[in-house]
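This document opens with one chain alone, in structure tokens, the form predicted on its own.
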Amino acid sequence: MTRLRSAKIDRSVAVVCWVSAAAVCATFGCLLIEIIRAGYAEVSWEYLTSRPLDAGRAGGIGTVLVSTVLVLLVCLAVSIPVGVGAATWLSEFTTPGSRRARFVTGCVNLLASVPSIIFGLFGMVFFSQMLNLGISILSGGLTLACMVLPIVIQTTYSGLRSAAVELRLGAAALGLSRTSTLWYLLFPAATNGVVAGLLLSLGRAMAETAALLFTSGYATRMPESLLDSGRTLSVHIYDLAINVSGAESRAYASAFVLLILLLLVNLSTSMLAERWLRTRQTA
């Protein structure tokens, strides 16, 4: 009896977690096929080159995805090298557990849970007018790499930690420098964990709107510098659809060409770590 039971439970389990997953696909599957109805008929070489015109029910998205991209660039730049580092020192070079550490991990938990609005405010503020830089493309990325610090570090330091621990016996036993402990041994073992980091973080970068809303601004014009104010895709979609009267398609299309932005981000990320971690083993 009881091992009918268990089979029973075992297979009650297996039917949920088949219904969930189908549930996933099937809510994603609706999205993508709702936004591909709508707006890829609006998508051309030319909708894709040119700028916006008549508040965006003409022309194109050309200088709205520059701003795009140098906002990821810039936001990128600074959280990358910023996290991993942190992620890296919560791992490698303090006790876990100890009071510098919980103060730290309790630092990243509560920037993890600041509503993005908040994030926007303190950027307006921070960036835009006590650094002076103005509603640019510099403040927007500026503060949607504080957005995005948590989400590196907490998945870099779970790649991290979840190295094993022989490795890091082995290195101590050779006599490799921490260094290069962490260059050819924890690193390319964290891959996973840093690459997810990576695509999280561009993910909820690209599709921000609130905090942009605050710090890069609305202008579609071409950006010439980093100072310049810049309108992302997220928000270009955001004033199509709420502020724009009869510009539905060009919304749809927008999104539709963010989603396949974000599909080739994620192949060309994951291509690109497979790559490096290939090297590295063959280093």
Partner chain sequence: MSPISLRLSILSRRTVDLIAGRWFCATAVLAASIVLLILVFVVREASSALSDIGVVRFLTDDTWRPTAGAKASYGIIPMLAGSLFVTSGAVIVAGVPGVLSALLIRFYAPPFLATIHRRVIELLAGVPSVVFGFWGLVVLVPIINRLHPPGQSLLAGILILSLMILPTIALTAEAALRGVPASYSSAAAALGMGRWATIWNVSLPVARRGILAGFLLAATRAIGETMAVVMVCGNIVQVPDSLFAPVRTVTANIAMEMGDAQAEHRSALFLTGLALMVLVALFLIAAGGPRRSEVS
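Instead of the form predicted on its own shown above, give the structure for the form predicted in complex with the partner chain, please.
The text that comes after this line covers the one chain and nothing more.
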């Protein structure tokens, strides 16, 4: 009797699961289709290369793309070396579980939970004002670097840890120095982790808006140096949607471009992850 009831519940739960999953996918599909439908029509080579005119109502997003790339480059150029270094220290130069290691890990995990708007506040006070970098691409990139640092550290750390203990022992038994062990054996083993961290950071940084409002600003002209202000694509979308009336179609187009870029980054991340998983299983 209860068996029958249980089977009945099972079937209803299955139905509910499918329905709710379908609803989620449908909503997501609506979002995608809406942006793609309205955005695709607006996007042209012209649009991608010319600078915004009339507060973005006309013209394109050429300079915005340049600023975006510059901010991302600054972000990665800082976060990758620092993140890889910190992960290396955590994994190879300190005892896991020691007080120092726990302190650093704790701080990094806390950093991962800080809301992005707080990063914006911090970047504004620290990079723009205290370090006197002003509202600039450099300030914005550094702020984002702080934000994505935990991602880089986490992925690199797991990459390093995936290298077997025997590898380290073997290297030590041959009298290899720490640096050589890292260089010849551990970094190659951690490459996957670093690349995953790079892609995840790229996606996260590209999507970020709040942390950039007060750090890299809204300027639409072509940045001449890293100390110029320059708006990123996501800030551009926000500005068009909120502050500029009559620019909706342009906002769609920018959202379309941003979405495509992010889909590319995310798809390559998960495809790489899957490939690595498979090679690890067969190896």
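Computed from a prediction, not measured in an experiment: that's the story for all the values here. We call the rigid core whatever largest set of C-alpha positions still superposes within 1.5 Å between the two forms. Positions refer to the first chain, counted from 1.
K.L.:
With a threshold of 2 Å on the C-alpha, tell me if W183 counts as moved between these two forms once the core is superposed.
P.N.:
Moves: yes, 2 Å or greater.
K.L.:
Core-aligned, is the CA shift for N192 between these two forms 2 angstroms or more?
P.N.:
Yes, the C-alpha position differs by at least 2 Å between these two forms.
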